[in-house]
Structure formats: C-alpha cells, structure tokens
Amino acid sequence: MSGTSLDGIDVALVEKRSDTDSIALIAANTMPFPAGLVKQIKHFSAYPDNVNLIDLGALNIALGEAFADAVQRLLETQSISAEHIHAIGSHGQTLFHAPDHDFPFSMQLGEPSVIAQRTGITTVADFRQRDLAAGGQGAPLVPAFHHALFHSVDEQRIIVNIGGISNITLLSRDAERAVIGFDTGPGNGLLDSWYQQHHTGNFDENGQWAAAGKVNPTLLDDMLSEPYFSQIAPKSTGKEYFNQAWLNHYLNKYNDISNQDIQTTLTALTAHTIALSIQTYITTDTVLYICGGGAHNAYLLALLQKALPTLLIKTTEALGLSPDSVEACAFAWLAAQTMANKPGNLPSVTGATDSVVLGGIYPA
C-alpha cells in the first residue's frame, strides 16, 4: 500500500484462513521511496494537462519494480520464500482519481505484471476500477476490511483513516446493518505539503509546530465553506482535489496569516471535517478508533478529541492491528476476497449498484 501522503511503500505479510475473515499480521515494514519517484509523482499529480506519455508510462513500471523490491526486502527479513505466499494484493499509487467524469476512473500506477514477474508470486491488482463499473466511487474500499475485521457486537466502533485524505467507517452492533464509509477531506495531504514548504522533514511530527501556533478561525470557516464537506454520501476524493492550488484558493484572500498559524489551521481543518462528518452517528455506546499516519499526530488527536468531547478516542492498536498496518492489511484481504472469487466493495459505502469481485490478477 502507497497512499496519497507518499510517506513510503508500506508492507504487509498476512496469514488468512479460508473459512474465516479474521487475519494474523505476521510482519510488516515500510520502505521509503526512491527520493526520484516522488517527484514524478508529485508533479503528474500538480500539473495533470501536462502528463509525458514516456514519463508516465516509464514511472508505472519503476513503481511496479519499487514496490516488487518492498515485496522482496520483507520475504527476505522473515526467511520466507515465494511459494509460500497465495498472492499479493498491491493498491497501487493513486495518481489521479475522477469517479464523477463522464467516463469515470481511477488511476493506479504500479505496474502489476512487473510486480509478478519480479517476485514470482500472483499479484492482484487495479482493485478501484470494478466498483466504478458498477457505478460506485471506487473509494473508500477499506470499510469492507473494516467490518470484517473490527465489528463488535458490545459497541459501536467508527474507524477513522487518516491518511493523506480521511476517511470513515461506521461499524453499527448490528451486523445486519449497511456499514457506512466516505472520505472525510483532507487528512495529513495538505499539512505534509505545507510542512515540507518550510522545513527540510517530510511531515509535523507529533503535530508539535503546528500544536505552537494559533488557529485562525477566519480562514477556516473560510475552507469548511468548501462545498465537498457538506455533499451527501457515497463521496470520495484525493490529491487532485484537496491540493495546493485548492490551498492557494483560500490563502490568497488573507496576507497577514504566519506560515505556522496556516500550519495550525490546516490542523484544525482535518479534525473538524473529520468531527463534522461522525457527529450525527455518536451513540452512547460509540468509541472511535484511529489508523494510519494521523495516529501519531498528537495534536490532531487533541484537537479532534476536544471536538468530539463525549468520545473514547484510542488506536487500532487496541484492537490488535497496528494503526500502521491497516490498509496494507486490508488490500491483502480484498486480494483474497479476489482469489476466492468474493466481492470486495460494499455498495452501501461506495454507491455502487452490485457486489461485485475487484481486481485483475496477475499469475505468477
């Protein structure tokens, strides 16, 4: 799994039996990307009308070898061979998402025939497209994993990813019940984007700039205008959305903001849009669980506990998975929903007509 933040190409090796949903992590390592990579990437996804065909083609097979190389490094740190792993569930990296275009898509680059070929093992691949086919979004697909994973019958559990977009998973106690799942906005995207403008690290860590600056209420009212936070579900987004330019957009109307208050806001912005979106769901039997890369924002967890003041917030770690490891656990588990001829979306999440089994495989 390499999400929208770029912050490495994380992996997992997953043990799943075939007559349960339940999963074992047996390992898990993220490996940085080569320093080139991201900046190809960064830039296809800043500047779409001005895509090589050469470079973008030449970037989904170096994709493909990079994330086949993390595949490999994993195995070998385990002493595990090929043959014993059933398939490799790869999401790809997102470079432009569009569920909404006339001829919706969504484009994943990490070319899975390369990641076959290099690693010997069966790869399943291009998980998006299926769901958009049945007339869903496509994203987010996690919530399936979700509720396999994490439903409980004693509470009511909301999974909350904070990638570099958010998204959400309602887990009611009644499993008859439509799981409900959307990308929230932004999530660590803009706030890795505007740290990196002024810092020579990859990302706020435990949010501490940003925790010593002031959030300026005018500018973020401002952005919560945004007409994505009050659309209705199914809905999800990305990087060519909640992008630079869309900062711009706002930042440009006020002169007199301190790169670190911008910092602050920015902050505020994920836990708010996050907090608004779960508000009207809050029962009093509602704890709510954080995964991926925000787990470790201290202040954002601060600033989304003070907005959702009558909530147990903890980690996935105190369901047993690492907040590090989900989503690479979850495309491990939509890869074997694949082989075994399963569905992988949930069309009450996604908006999509049909059930319907995700992905292309790719033989080893």
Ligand SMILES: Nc1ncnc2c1ncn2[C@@H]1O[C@H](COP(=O)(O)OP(=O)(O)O)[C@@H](O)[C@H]1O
The other form holds:
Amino acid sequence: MSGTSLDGIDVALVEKRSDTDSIALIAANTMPFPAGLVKQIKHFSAYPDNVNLIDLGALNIALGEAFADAVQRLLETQSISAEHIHAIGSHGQTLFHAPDHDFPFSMQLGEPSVIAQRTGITTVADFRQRDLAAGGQGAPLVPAFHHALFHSVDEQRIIVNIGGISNITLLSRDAERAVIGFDTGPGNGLLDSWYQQHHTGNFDENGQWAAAGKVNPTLLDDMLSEPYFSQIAPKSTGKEYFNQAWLNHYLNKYNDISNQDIQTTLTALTAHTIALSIQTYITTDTVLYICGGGAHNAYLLALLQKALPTLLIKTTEALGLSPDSVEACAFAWLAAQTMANKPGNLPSVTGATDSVVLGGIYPA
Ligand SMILES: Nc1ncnc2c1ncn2[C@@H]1O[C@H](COP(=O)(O)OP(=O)(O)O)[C@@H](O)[C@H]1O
Ligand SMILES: [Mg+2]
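Take the protein just shown as the form predicted alone and give its structure as the form predicted together with this ligand.
Shown next: the complete complex, the earlier chain at its head.
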C-alpha cells in the first residue's frame, strides 16, 4: 500500500484463516520509495495535462519493481519463503482518481505482472476498477475491512483514516445495518504540501509548527465553504482535487496571514471537516478510532477533540492494530476476498449497484 502522501511503501504480512472474517498481523514495514519516483509521481499528479506516455509506461514498471522489492525485503527479514504466501494484495500508486468523469476511472500504477514475476507470488491488483464499472466511486474500499475487523456489538465505532485524504467508516452496533463510509476531504496532503514549501522536512512532526500558530477563522470559514464538504455521500476525492492549486485559490485572497498560521488553519480544516462529517452520527456509546499517519499528529487530534468535546477518541492501537498498518492489512484482506471469489466493495459506501469481486488476479 502506498497512499497519496508518498511517504513510503507499507507492507503488511497477514494471516487469514478461511473460517474467519478476521486477520492477524504478523509483521509490517514501511520502505522508502526509490529516489526519483516520488518526484516523478508528484510531477505527473500536478501536471496531468503534460504527462509523457513513455515516462508513464516506464513509471508503471518501476513502481511494480519497487513494490516487489518491498515485499521481498519484508519476507527476508521474517525468513519466510514465497511459497508460504497465498497472495499479495497490491493497491498501486494512485496517479489520478476520476470517479465522476464521463468514463469514470481511478488510475493506480505498479505493474502487477512485474510483482508476480519477481516475487513468484500470485498478485491481486486494480481493486478500484470493478466497483467503478458497477457505478460506484471506486472508493473508499477500506470500510468493508473495518467492518470485518472492528465491528462491535458493545459500542458504535467510527474509524477515521487520516492519510493524504481522510475517510470515515461508521460501524453501528447492529451488524446488519448498512455501513456508512466516505472520503471527508483533506487529511495530511495539504499539511505536507504547505510544510514542505517552508521547511526541509516532509511533514510537521506531531503538528508542532501548526500548534505554535493561530487559526485564521476567516480563511477557515472560506475553505469550509468548498462544496465537496456539504455534498451528500457516496463521495470520494483525491490529491487531483485537494492540492496546492485548490489551496492557492483561497490563499490568493489574503496577503496578511503568516505561513505558520496557514499551517495551523489547514490543520483545523482537516479536523473540522472530519468533525462535520461525523457529528450527526455520534451517540452516547460512540468511540472514535483513528488510523493512518494523521494518528501521529498530536495537534490535529487535539483540534478534533476540541471540535467534538464529548466524544471518546482513541487510535486503532486500542483495538490491537497499529494505525500505520491498517490500510496495508485492508488490501491483504481485500486480496483474500478476491481469491475466495467474495465481494470486496460495500454498495452502501461506494454507491455501486452491486457487491462485486474486486481486482484482477495475476497468478504466480
Ligand atoms: N509523527 C508525525 N507527526 C505528524 N504527522 C505525521 C507523523 N507521522 C506521519 N504523519 C503524517 O502521515 C502521513 C502519512 O500517512 P499515511 O497514512 O501513510 O498516508 P497515505 O495513505 O496517504 O500514504 C505523512 O505524510 C504525515 O503527514
Ligand atoms: Mg503512506
């Protein structure tokens, strides 16, 4: 799994018994992207109109090699050989997500043929296309896994995944109630982008820079007027929409806000859009569990708690799964669904007409 943050390739080694819906995490690792690939991916995402077909074709293969490498390195550290692995679930690197195009598509690169050939392991990939073909958004896909792993009859749970983009899953105590889930909007993506323009690091560690600034309420309200935030689900979004150009559209109207206060306001934007998305679902027995890299941003979590003062907020660590491994585990689980010829999407979440078996299988 590698999300839009481009912070690394997450690999999870997971055990799944066919008689249970659950999984157990055996080992996990995050590998750095080979130098050069991140720059190229960022360039393609920022200038989709100027993509060179030859470069794009080569990037697809280079990413496949990188993903295969990441799998092999984890297996080496665990001293496990390929024949013990039933399948790899490879999400791929999203270059462009366009569920509302006349011909809806979601483009993930990282050639699965290369992964299967290099590792000798059957590879399941291209999970989003089939849901799109069935009229869905192709996203988010993690809610089915959240339901399988985290549903509880004792409390209502909301899982919030804060990656480059944020998405939520509402798990009612009643297991038969349709799962609600959608992308809420920006997660860490805008925070990283702004931080990288003003610092040498990749992200605002613990949200420290933002925490020492001030929220600008005018800018915050202005950004909150973005129509996506009040749009009714099913909905999904990505970096092709919530990016620097989106931010510039708002910032261009102001010239007296410090760079630091902009970081603070962007952190508040992520917190507020998540809070607005879930506040109507909160009951007295609701507990919120955070996963994704945003779980490490203490200031972001403090702002979320401030926006939802009565809500109990934890991370998925409290449910026994590290917030850094949830998404990678989700794609292992989705691969297992596909290998068992079972559906992976939730029509109540993506808006698809049907539950469908997701992805393509590339045999070992
Ligand atoms: N210690 C930390 N402090 C603040 N933010 C963090 C920290 N660790 C990770 N993050 C944020 O999480 C992001 C990675 O989150 P991740 O869930 O991997 O997103 P994606 O799925 O988009 O790759 C980083 O780019 C960064 O913004
Ligand atoms: Mg990541």
